Every structure is written in C-alpha cells, then in structure tokens.
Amino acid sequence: MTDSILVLNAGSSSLKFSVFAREADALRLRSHGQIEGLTTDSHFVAHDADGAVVAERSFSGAIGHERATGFLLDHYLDTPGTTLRAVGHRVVHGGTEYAAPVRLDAGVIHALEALIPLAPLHQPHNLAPIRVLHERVPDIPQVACFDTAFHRTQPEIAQAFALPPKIERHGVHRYGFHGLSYEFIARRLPEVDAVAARGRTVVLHLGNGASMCALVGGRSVATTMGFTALEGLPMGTRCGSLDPGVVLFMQQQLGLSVSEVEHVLYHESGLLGVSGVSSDMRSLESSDDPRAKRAIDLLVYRIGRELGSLAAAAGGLDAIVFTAGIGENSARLREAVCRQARWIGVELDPAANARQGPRISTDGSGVGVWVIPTDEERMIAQHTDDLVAT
C-alpha cells in the first residue's frame, strides 16, 4: 500500500486537488485536477502526473463544495493500493495567530471561522471541505496551510496601517497573501542562486491574482498585498491599490451599495476593467485593441513602482524572480518589466527570456533575473507530511 496525501484548494466555484505519494524520501505527484462549475453544471476531471486524463465525470446541476468534497473522498478512498494518510488545505487567512501550518481540530476550525470577516470571499469556501472531512473521516488528519503565514516574519512596522488603535484592534493589519508560493520560491532559491537565497530578492507572483514580495535571506520583509487581496498590483479582475477616497466617492456620489462597490473592485476592474477585452494576459497580448495594450502598460508601470518600493524595503536588490502563470509564461511582459528596471542594473538576455530561462539576465547584469515555476500544492503536501509525521 502507498501512503498518499490529498491537497485541496477550494475556490468560490471550483475545488482543485492534487494527490502526492510518498516514495522513499520524496513526495511524488500522482494525480491532479479539479471539480469546476460547483454553482452551475459541475464537471470533474483528473490527470496523472504527465497530464493525461485518467478520470472524468459530468454532473447535472450544481453539486456545491460539500458534495464535491464527498465525491473526491470516495474516489480516492476507493483507489486500489493507496491509503489516504492525510489531507492538506490551502486556507487564505490565518490572522495574526497562525504563523505556520497547523493540524486541524474542532478548536482550530472554530478559530478559522472567526476569521471569515477578514476574508469573506475566500475563507468560507476554504473551510467547507474541512468541515465535511472532519465529520465524515475524523480519523484522517487534516492540516491547514495559510497564504498569510509566510509574511509574519515582516517587521511589526511593515504590518501596520496609520490607523487608530480602536480600528487596529479589530484585526486591521497588513497580512499579505500568496505566502505558500513565496515560501516555495524561497526554498528553491538556494538550488538556483546562492546569492539570491542569502541576499535581497524581489519575487513577482504574477497570475490572475498578482503580488510581489521582498525577501531577505529567504524571509519576507515586505509585500504588496495588505489587509485584503485587493491591494498592490492590478490583477485579472481586481483593481490593486486604490485611494480609499474612490470608494467613498462611489458610495456617496455614484450611489453604489457596499456589495456593488465590492463587485466592481473584485470582479470588474484590473486587466479586464481597463481593457474591456479580457482578464487573460494571453488574450490581451494577441489583441489589436489599444485598450488591451493600455492594460498591459498599466500593469508594467505598477510593477516598476512596486519594485522600487520593495528594493528600498529590502535595503537593495540582488535578484528578481518571476513566477506563477503570467510570470512563468509571458516573455513579453518580463521583457517590459526588465527594460523598465535597467536603472537598478538589470540587463536582460533576450534569447534566455524567449526560452523561459531559468536565468534570463546576462552574466554582466547587476541584478540576477530568474524564472522559477511555483508549486503551492507541493508546499502544502510537504507541510502536511511534516506535521502528520510528528
């Protein structure tokens, strides 16, 4: 029998999963996939480690998070030759209390439910599979891994807003997100660039959600996201940093309700809102619409602004790392960002950039530039394996 770890990442309308098996001293990806359309007509697909489809099923109507979790549980409990050893979960918010992954029990689940007001669009979906598994298979260990935890190493001053204590005591701090991705990159850095690993590195996690993080010696010292996943860079459909006065204007002068403002900021802005074309970088790069170019230009400009800010927070810059969907695949965007960063000594190697690196800067570049694929699911699996082994 092979011990396996199931990793779950529950979103608003999908449940993504990966299965890792322990082989000798390493975790090997065995299967991955998702159940999408949880609120419409649901569809399940599973791939093997090479990407081939190994299982697929469509459902008539919405099955929701609870039924989707039950389906996955039954599917993998019935897999011959495999023992489900533990389940690891991506949980967006750990608040100020959880600075590391934690084994879940009724008390921890209750504490995470209390954090829902800090991440109302994400936390409830993250917790739904946890509750189902806690009720159905209480003897199978569950581990929560937090997007916020990696940033708890930041100086206290970097986590503060200039707000009075009566507001701050309700948990209003800069938390930062995408921590599992940054942690994976921090662990990979010693294998690719020892100088970057022990020095000052800015990592660009550029996907549908996008942020940047300054690392010093592999530890987070500053990041672009703050109290929510809205702050910082423009994203697929999220606005990024915004003068709070704009929110007041939308409510007071345009008459938008709180829920309407929320929908604009989270779902109608960013690359989609500026371009009017798409939230997908591939579509924008292939479009002749000048609004698509403007959306890309705005993202590149904001990356350049944040790069200078994060370099200042780190006390200098030794390396830049591109990761996540856009960062790993868009040579055009990387070239634009590096061209803008020539003032700090970046020299791009166009040929290396075209072939996706891993190193895309010249040998003489004052700042090393890398493309390193991230793997948040593997990070969750590793944390889960470590915790259930103790």
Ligand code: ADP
The other form holds:
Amino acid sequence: MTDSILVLNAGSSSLKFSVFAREADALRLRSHGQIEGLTTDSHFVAHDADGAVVAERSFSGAIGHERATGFLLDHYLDTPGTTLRAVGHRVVHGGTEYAAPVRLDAGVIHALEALIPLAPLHQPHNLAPIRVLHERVPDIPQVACFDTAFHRTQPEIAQAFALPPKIERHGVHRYGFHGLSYEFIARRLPEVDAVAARGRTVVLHLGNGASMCALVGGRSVATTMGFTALEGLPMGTRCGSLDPGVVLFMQQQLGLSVSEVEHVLYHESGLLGVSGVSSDMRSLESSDDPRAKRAIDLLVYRIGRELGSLAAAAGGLDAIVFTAGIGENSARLREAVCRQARWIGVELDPAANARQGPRISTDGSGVGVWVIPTDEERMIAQHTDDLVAT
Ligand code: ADP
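In place of the form predicted alone, output the structure of the form predicted together with the named molecule.
Below, the chain from earlier opens the complete complex, with every other chain and molecule after it.
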C-alpha cells in the first residue's frame, strides 16, 4: 500500500486537485486535474504525471463545490493500492494569526470562517471542501496552507498602510499573496545558486495573477500585493496598483455601484482591459493589434518600477527569479524586463533566455537572473506531509 496526499485548490468555478504518493523520502506526483464548470456544466478530468488523460466524466448541470469534493473523495478513496493519508488545501487567507500551515479542526475552521470578510471572493470556496471532508471523513487529517503566511516575516512597517487605527483595527494590513509559490522558490534557491539563496533576490511570479516579492536570505521582506490580490502589477484582468481616488471617481462621478466597480477592477482591467484583445499573454504576443503591444509595455513598465521599489526594500539586489506561466515561458517578456533593468546591473544572455535558462544572465552580470518553475501544489503536499508526520 502507498500513502497518498490529495491537494485541493478550490476556486469560484473549479476544483483543482493533485495527488502525490510518498515514495521513500520523496513525494511523487501521481495525478492532477480538475472539476471545472462547478456552477454551469461540470466536467471532471484527471491526468497522470505525464499529462495523459486517465479519467474523465461529464455531469449534466452544475454539481457545486460540495458534491465535487464528495466525488473526488470517492474517486481517490477507491484507488487500488493506495491509502489516502491526508488532504492539503490551498487557503487564500490566514490573517495575521497563521504564519505557517495548520492542521485543521473545528476550532481552526471556525477561525478561518471569521476571515471571510478579508477575502470574500476566495475564502468561502477554499473552505467548502474542508467542511465536507471534516464531516465525511473526520479521521483523515486535513491541513490548510495559506497564500499569506510566507509574508509574515516582513518587518511590521512593510505590512502597514498609512491609515488611522479606526480602519486598521478591522484587519486592514498589507498581507501579501502567492506565498506558497515564493516559499517553493525560496526552498529551491540553495540548490540553484548560493548567492541568490543567501542574498537579496526579487522573485517575479507572473501568471494570470501576478506579483513580486523581495527575499533576503530566503525570507519575505516586501511584496507588491497588499490587502487584496488587486495591488501591485497589472494582471490578466486585474488593474494592479491604482490611485484610490480613481475608485471614488468611478463611484461619485461615473455613478458606478460598488459591485460594478469591483467588476471593473477584478475582471475588466489589466492586460484584457488595456488591450481589448485578451487577458492571455500568448494571445497578446501573437497579436499585431497595437493595443496588445501597449498592454505588454505597461506590464513591463510596472514591473520595472516595482523592481526598483523592492530592491530598495531589500537594501540592494543580487538576483532576479522569473516564475509562473508568463515568467517561465515568455522569453520576450523576460527580455524586455531585463533590458529595462540594465541600470541596476542586469545583463541578459539572449541565447540562455531563448532556451528558458535556468540562468539567463551573462557570467559578468552584476545581478544573476534565473528562470525557476514554481510548484505550489508540491509545496502544499510537502507541508501536509510534514504536519501529518509530527
Ligand atoms: P495562473 O495564475 O492561472 O496559475 P499561470 O501561471 O498558468 O496562471 O499563467 C498563465 C499565463 O501564462 C497566461 O497569460 C499565459 O498566456 C501565459 N503563458 C503560458 N505559456 C506561455 C508562453 N509559452 N508564452 C507566453 N506566455 C505564456
């Protein structure tokens, strides 16, 4: 019998999963997939580690988060030769309290429900599978891993807004997100480059959601996302940093309701909003529409500004790491970012960049530049395994 760990990442319309098997001292990815269309026509697909489809099923209508969780549980409880040992969850918000992953029980679930107002678009979906499993299989340990936790090492001042206590006391802090990705990269760095691991390194997590984080000795000291996943870089459909006066203007002068403003900021802005073409970098790069080029230029410009800001927070810059869908795959975006960062000592090796690294800077570059694939699911599986073993 092999012990397996199920990793769940529940979003608003999909439940993504991965299954890792414990083999000797390593966790090996066995399967991954998703149930998508949770609120429309639901569809389940599972792949093996090489990407081949190993199971598939369509449902008539929407099955929702609860039934989807039950379906996955039955599917993986029935897998011959394996025992489901634990379930690890991606949970967006751990507030100021959870600075590390935590084993779930009724009390912790209750505490995480209390954080819903801080992440109303994500936290309820993250918690839905946790509740189902807590009721149906209370003996299988569950672990919550937070997007915010890794940033709790930041100095207090880096986590503060210049707001009065009457606002701040409601939990209005800069929490930061994508922490599981940054933690994965921080743990990989010693295997990749000793200077980047012990020095001042800015990691660029550039996916549909995008942020940047300054690490010093592998610990987060500053990041671009703050109270929500809106701040910082422009993203696929999110605006990134904005003068808060724009929000007031949209409400007071343009007459937009709160939910209309929310929709503009989260779903109609960023690469999609600027280009009018797509939120997807591949589509923008292959488009000859000048608005697509402008959207990419704006992203590169904002990355450059944030790089300077994070280098200042870290007290200098020894290395840059590109990761996530755009960071790992777009040589063109990396080239543009590195060209703009020449002033800080970055010298790109174009041939290494074209073959996706891992090192894409020249030997003489004052700042090492790396491409390192991230793996948030593996990070969750690792934490879950560690907590269940103790
Ligand atoms: P998510 O935040 O949803 O996990 P990903 O990390 O998968 O997103 O990143 C998705 C982004 O990566 C999309 O904008 C996609 O176009 C981009 N991307 C993926 N492959 C490439 C590629 N070969 N070239 C350029 N962009 C790419």
